[in-house]
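First, one chain by itself in structure tokens, the form predicted on its own.
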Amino acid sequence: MNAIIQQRQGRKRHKRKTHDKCYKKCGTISSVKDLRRHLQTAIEIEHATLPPYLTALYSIKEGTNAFSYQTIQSVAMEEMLHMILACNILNAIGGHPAINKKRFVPSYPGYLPHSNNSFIVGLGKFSPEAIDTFLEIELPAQAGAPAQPDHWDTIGQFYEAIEYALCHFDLVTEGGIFTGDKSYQLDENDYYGGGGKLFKVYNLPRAIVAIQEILSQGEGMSDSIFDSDEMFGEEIDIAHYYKFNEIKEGRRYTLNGTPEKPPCGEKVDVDYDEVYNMAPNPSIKNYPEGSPLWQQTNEFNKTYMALLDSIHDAVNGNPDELKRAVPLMFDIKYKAIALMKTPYKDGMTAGPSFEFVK
């Protein structure tokens, strides 16, 4: 891991910062307490992408759209990894991730947490509109774009501000800020799935590697469509934005692909008709209380909350809970598909609503 960290830092978009540069660029992050709040927001952002991705994924009918299904599934797995990595960073600086609270669960349609509200994210079937939204979510920052701790334009700029703040406060705090309980850290032995390597964070270099792993998987390495998974012994892969662009364009990128040009490789089949015709943005409020659809949706949401409970417990000192979340993930899938097969109105079906329940 130490060798990986050294290599990864050598490929960072910017080198380790000086004290003055860190101070100037962490913006409104004014204290370690405030930094913890921003890391909690990072966890909320990563989670907020999962229901839209999973809804589109599960709307694809079995045996169709194999490429798109595998693509969206791989992105969702990596978003879960990002969420747990952000939890590791927060735990490392003495914070406590809050995963199963009402304020943690987003409402759809809505804006991503603490963004500039430039686009709305909803729950919908696999469609051109859904892919366009996913491209907005994963949009890479422009070269030279400023760090943005609040009202961010891109997720990358938000994480950039967090990285500057981690560097600044670790430099100016006697003994550093990485004083959290190490037993709360999760690694690949705890993580339930793929999507990269989960590793423990207990100092600034590891925190920087974690953030750069999140950024490279989402928007790519600097001036590249590729992420950094090869650094962790995995196959070369492209970043989320470009994965979704392959679906949009119906073509694969080649090894010579660049951010400036559309994919020009082999064609892929994308059939937006082979989906369950789910009504957008389902909510339990749409159904009479106690009705079959109300009960079915309520059961889905209970399973969803049980999953969040398991993740919350896992990142707050009970790592075995992450493995116990596996059957809940499968249960969510089956219950989501069952809802999408259930008639609702106007030729459309119901769908998973991912709502908070007690």
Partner chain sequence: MTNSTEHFDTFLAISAWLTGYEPVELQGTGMVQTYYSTLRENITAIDLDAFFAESDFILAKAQTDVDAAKVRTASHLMQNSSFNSLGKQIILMWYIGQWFADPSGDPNNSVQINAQSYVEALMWPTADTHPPGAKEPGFGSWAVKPVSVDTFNVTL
Contents of the next structure:
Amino acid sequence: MNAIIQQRQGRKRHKRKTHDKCYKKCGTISSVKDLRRHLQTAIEIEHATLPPYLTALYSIKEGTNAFSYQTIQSVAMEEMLHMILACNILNAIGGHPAINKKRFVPSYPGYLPHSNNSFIVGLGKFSPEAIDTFLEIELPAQAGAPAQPDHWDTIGQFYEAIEYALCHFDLVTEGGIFTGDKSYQLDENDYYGGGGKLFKVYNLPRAIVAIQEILSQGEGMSDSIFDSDEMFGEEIDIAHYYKFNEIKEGRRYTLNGTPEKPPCGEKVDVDYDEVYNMAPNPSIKNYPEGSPLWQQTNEFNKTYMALLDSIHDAVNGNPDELKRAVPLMFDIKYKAIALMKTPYKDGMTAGPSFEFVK
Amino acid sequence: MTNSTEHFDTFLAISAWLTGYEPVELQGTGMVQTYYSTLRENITAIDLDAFFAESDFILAKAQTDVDAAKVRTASHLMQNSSFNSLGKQIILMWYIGQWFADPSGDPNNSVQINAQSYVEALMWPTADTHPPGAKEPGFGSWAVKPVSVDTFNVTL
Amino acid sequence: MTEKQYDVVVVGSGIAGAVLAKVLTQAGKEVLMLEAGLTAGMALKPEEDYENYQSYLQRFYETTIKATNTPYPEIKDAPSISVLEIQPQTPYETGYMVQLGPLPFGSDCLRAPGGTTLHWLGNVPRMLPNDFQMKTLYDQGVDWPICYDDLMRYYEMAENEIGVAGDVDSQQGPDMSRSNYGPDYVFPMDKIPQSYQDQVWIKSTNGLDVSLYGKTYTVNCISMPQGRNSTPNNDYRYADTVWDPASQSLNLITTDKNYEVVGATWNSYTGERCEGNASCVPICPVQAKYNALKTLKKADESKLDIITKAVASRVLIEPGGTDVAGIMYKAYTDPDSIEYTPHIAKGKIYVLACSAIENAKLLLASNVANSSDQVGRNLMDHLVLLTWGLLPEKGYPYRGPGCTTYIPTFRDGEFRKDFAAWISPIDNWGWSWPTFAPGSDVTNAVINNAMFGKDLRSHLNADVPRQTLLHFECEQAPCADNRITISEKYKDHLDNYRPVIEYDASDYMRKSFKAAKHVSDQIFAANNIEDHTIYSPTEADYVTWDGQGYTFRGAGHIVGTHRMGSSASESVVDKNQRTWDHQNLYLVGCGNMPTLGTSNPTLTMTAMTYQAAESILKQLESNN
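What would you give as the form predicted together with its partner chain, now that the form predicted on its own is on the page?
In what comes next, the whole complex appears, and the chain from above leads the way.
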């Protein structure tokens, strides 16, 4: 593992961290308890990206937009992976991920948790506007941008603050902070699909690799459009930001692609008309209680809640629960699509609302 | 010639009545328009007018007296002599996704309407499952009861 | 393009051909592969591969009557036999296959890139040691020239390549225990979860005593090893099969990494697990099920030339000698046109790997390898007796892979002297095979009973989820008169021969149907299953025994048309699967199997193909 870390550090903006530097860069993360709170926020951020991605994905009509469909799907699969990796880190330092609580579930439209509130994220069909929002979400940090524990500009800066805090508190705490119950960790046998692998986190090097995996898949390795998956023996893949940019530009990157230049590889067909015309930001509040659409939406939300319950249990000591989450993940897809085929008003359809229900 | 949307609402309502599914459930399949078009391609406008007139009568009756509406359906829509078995054709279209040219004569004489009509055929959810080769429920799903049964304890 | 002299010419890109292409090219040999099917099916670029496979899936959705070959292109220049052609009354010549009877042969296979693994179910139990000695132990059929132990290491190679998911420890039954696998052996992946319905069955079936002709047998239910993706087994340590020139052998090499799951050919992240599409036959939409194209893509491309739309038509013999001089193939452009150009493929060694039907046909058409007069004979299949009924509670069928649990109890025993052994898969797909349910349940309720509305919906919901089906896949004994021949009367579009079949079910088979139904009755009674089995005299393959009628169905396990043996006078190939008559002609595939056993044959055939690959490599190196 050390070899991997060293190899990675050769390529990353992160320099080997010293005690002093870590402490300064932790910013306002003041204690291990506070660090756990920030990791909970990290989990919430990862999760908050899923409903928008899934809504756009499921709005694409069957058999159309193959490239965009596969792209968004692969990103969503990796966000799910990131969410569970973040749970592994939190569990590793003795925290308890809270997945199925009311405050965990974001409302749309809204800001991503703890962000600088510079852009709003909503639930919308696959459209140029949706892709623009996704690019905002996955925006890479500028080289040398500061770590930001609160009001972050980019997700990368937020994670960097967490990484510094993990280093700092692990150094200054007697016996280290990685004292969590190892049986709470999930690995590749529990979750699969998409690039990147889920692995157990039980010490600082592994936690750092986990954060690097999350960041490189999202924003790319520094100065590169590629993510780090090839280090894990997986296929070369480009990072989320650049994947979305391929959709936006309607072209693939080539192997020589760089962050500065737009993609100049082969064209891909993107057809924003082959999409269910979902009214933006569906909500159960839009329908009279007990009405057919209210009931269908309620069913969807209950399935979504059952899914969150299952994930919650899986990351709180019952890893096998994740297997039970699988059919629920598939089921919300079919329920979401059924809603997006159902007329609502003004030529627009209903859609999945991803709301908390008891 | 009737215009292309006339009777559309009646078609949805009588489909729900004949299949036992709620209109919103039928809409969720995305097949209402396709099946309505299939009717219009295969049945003359005159026959359709008569069928939908009877349907409107039954649907109105169902508002006040469900049993009477059922009796009327059995005698006026489900007989082989009723509109050349059009009621049966509509049910089979929704449940199997195929157009049966002559359900009372040769039940093997049917045509798959299109790919989506296979995927959305109601017989699969009715049987607490999904169409083979589509709407896959995920790894290990078959080792437990179906989600619809297990999570919500849905009973009909 | 055929001027080049290859080390090996392989005819066919199914699992046997693909294994050869992979092993031989990775060992540095130059290989030419001829494939009769279309070029699109061989697509190596991910986008084209995905697009082609989606076209298969689309064809499956859009076709009214769905059968094993439905998703795949029908090609007049290289027709596939089809179960849709089967008629109750023989003789007939309406399909590709000419059926002379007395019974119609009820199975099919696929001529396309990837072969029949595109539509196979993927069950991969091993054969039993006793299966290799049927003559010695039970005075039936013949013994194999090799025994189970000879094949064991090749089984491990086949299980590695296919990516078998299963639980070794639960493989317990007559002549089957841990010792069949060796002390520490595990499959590459954990078992595919057994279905909810299996669990309903197991409650009253596992440990059940049933009686048969005065003997008591205790039934057990165990998980089925399958060629589809599941969770990697952390204890599995084999990476790949590699040729070792020093020892002149193929060896499985070990690794400290976990088994790498092989997903779809177009995207390795698709199909990393079985997603429960419940359509393994005829098509796995995500390719979580193994198919031969996965193996073919691992071949060393720089050493492999593939010619598609190339129908092998004749094996040419050196004038005045016995060596094969080349394979004449007809290259077509338009798959439905009668036009073709003839070419000759040349190599040092030739291998026919194009199914038991096509291999036999090609040998007969060329008049080669047949000094024993065994080519085309001993055609076998599993004769499948189905029994079906309604469970007292919902088992929720039509979900998951076709079979996740089986009953091994009657796979071996003294009774094999009197009647055929069988394997009993518990089927997860309701009554779809015998009755075309649930469509037939709908038409019956609507057309015959005029049901509608909520009554219709709740009637179907109450009954269909209780449907359950049991198989009895009976081992057909070899019989010289069950055979494939050719005739000038029957040619296809490209002027190649069509297979002409003579086929029957012997008393040995019919006795086993009676025994199987008797066992079924007892198992159904113990489970309170309401029997709905009907065998109709108007069906194809309806036979009688002791005054009772039974309908059997083909299993798609087409075996035995060029059998392996220990003497040139009684068999077509020797134990290395080389033809006795031609030192540079090998045959691979199910046609080599002298007897069938009760296993789905693909795994055993693949193991045998590794053995053949090893022999071929040895022969090539000894000639150098």
